[in-house]
Amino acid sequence: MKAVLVEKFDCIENIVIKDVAKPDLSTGMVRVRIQAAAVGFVDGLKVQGLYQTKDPLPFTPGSEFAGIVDEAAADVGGLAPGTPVIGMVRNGGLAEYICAQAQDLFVTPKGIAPEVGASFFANYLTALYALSARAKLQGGETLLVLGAAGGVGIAAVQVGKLLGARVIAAASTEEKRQFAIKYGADAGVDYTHEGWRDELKGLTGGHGADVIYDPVGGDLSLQAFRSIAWNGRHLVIGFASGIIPALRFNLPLLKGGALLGVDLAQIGRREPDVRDQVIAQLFGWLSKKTLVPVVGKVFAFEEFHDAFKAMTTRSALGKMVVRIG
């Protein structure tokens, strides 16, 4: 089979598709013929060896995928060959086949295309878990989403609206702000503008943001926290800017604000019941078309380099997807 193979940490231009052995089944595993895989910010870091944990070499990047069950181990039930599934794993998605633990696979709701299934899981699971389980977002509260036009941000915009919040999208261009508004944001602010916090203050009547959804990091995080409402909650999702901010502890004291970390990789192990509840709610929304996930640009397998490049540019809207099947 063919797979993107990282044999040494390098820039994406130097990584190629190679012929590798089709993965063998073992106990508790399911082999899936992949139809589509997502490319996220973390994947770009992993390929270069810049992520906080390094995958053993060689490896195939891609943690989110959608496909069709090819074969299941004898001890696995409920996942017969031909069953459409969505999966999220450590790596291996940018390949024609993958073997995954049965508990990491979920039957795809009817009517969901592979490109949608591949692009939705991590972003929307993170958004709903963060906003509902961590921040306890309430209807009528104000949610500020940083980097609102990216795959992570647009998921928070949509989920925030479904939870009844007033959503303000912070993005760097008018195109991005209008993109976020198209998918549910009530207003947008240009965080590259020196007076953006004054604009936010005006939009909230001086109240500030009850919840801040922050996948960006850097100086923007510090500025946003200074605009948090009393008893506000700042969700730390990631550091797309590449800079981990240092917050002075007097600010949470003066603002009455809370800093809440969200690590998707640990939810299944530490809070499996909560994760299952969140997934059930997401799949319910998907089945009823209450939630229609945003898919960014879709690339052919041979164009995977372009998917990585698009994901890292400031012009990217939504999440990048590679069609494999």
Ligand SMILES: NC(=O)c1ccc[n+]([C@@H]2O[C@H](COP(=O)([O-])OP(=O)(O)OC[C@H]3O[C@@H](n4cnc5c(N)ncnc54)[C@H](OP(=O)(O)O)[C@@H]3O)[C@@H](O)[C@H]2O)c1
Contents of the next structure:
Amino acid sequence: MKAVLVEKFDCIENIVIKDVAKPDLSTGMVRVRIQAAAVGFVDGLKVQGLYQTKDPLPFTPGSEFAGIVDEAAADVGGLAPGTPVIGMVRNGGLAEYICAQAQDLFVTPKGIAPEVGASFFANYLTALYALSARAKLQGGETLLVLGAAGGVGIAAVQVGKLLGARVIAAASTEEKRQFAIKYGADAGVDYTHEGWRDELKGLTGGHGADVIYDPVGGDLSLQAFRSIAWNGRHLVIGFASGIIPALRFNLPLLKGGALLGVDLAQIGRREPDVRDQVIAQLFGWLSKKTLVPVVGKVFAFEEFHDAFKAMTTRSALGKMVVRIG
Ligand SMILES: NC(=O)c1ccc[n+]([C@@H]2O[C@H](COP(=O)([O-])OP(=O)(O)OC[C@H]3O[C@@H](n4cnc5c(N)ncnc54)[C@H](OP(=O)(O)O)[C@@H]3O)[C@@H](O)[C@H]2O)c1
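Switch from the form predicted alone to the form predicted in complex with the ligand and give that structure.
Whole complex next, starting from this chain.
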């Protein structure tokens, strides 16, 4: 089978598709024929060896995919060959086949295209877990989403609206702000302008943001925290800017605000019940089409480099997806 193979940590241009053995089944595993895989910001870092944890070499990047069950191990029930599934794994998605633990696979609701299934899981799970379980976002509150047109950002815009918040989308270009507005944001602000906090103040009648969803980091995080409402919650999602900010402790004191960390990788182990509730709510929304996940751009398998490049050049709108097979 064909798979993107990282044999040494390198720039994306040097990573190629290779012929590798089709993965063997073992106990508790299911082999899936992949139809689409998503590329996230973290995948780009992992390929280059720049992520905080390093996958053992060689590896195939891609932690989210959608496909069809090819074969399930004898001890696995409920996932017969031909069943459409969505999966979230550590890596291996950018390949024609993958063997995944049955517990990491979810039956795709009817009518959901593989591209949509592949772009759904991580970003929307992060958004709903962060906004509901961590920040306890209430209907009528103001949610400020930084990097609002990116993969996790646009998911937070949509989920924030579904939870009844007023959503303000902060992004660097008019195209990105309009993209966020198209998917439900009530207003946009250009956070590359020095006066953006005044604009935010105007948009919230001086109140500030009750919840800040922050996948960007850097100085922008510090500026955003200064605009938090009393009893506000600032969700630490990631550092797409490449800079981890250092917040002085007097600011939460003066602002009456809280800093809340979110790590998707740990939810299943630390809060399995909460994770299951969040997943059930997401799949409910997906089945009823209350939530239609945003597929940013779809690339052919051979063009997978371009999906990575869109992330590293800050040009991606929504999630980048690679069609396989
Ligand atoms: N905590 C968790 O569990 C969790 C889960 C998923 C992802 N994440 C993290 O969330 C972050 C964003 O991931 P993503 O997949 O949404 O990425 P993405 O689609 O590339 O979006 C990131 C956004 O950050 C902004 N940005 C600001 N400075 C940037 C820079 N120097 N380079 C690139 N983007 C920059 C861009 O918006 P503007 O151009 O509008 O500024 C961009 O749209 C990553 O750090 C990722 O690790 C965390």
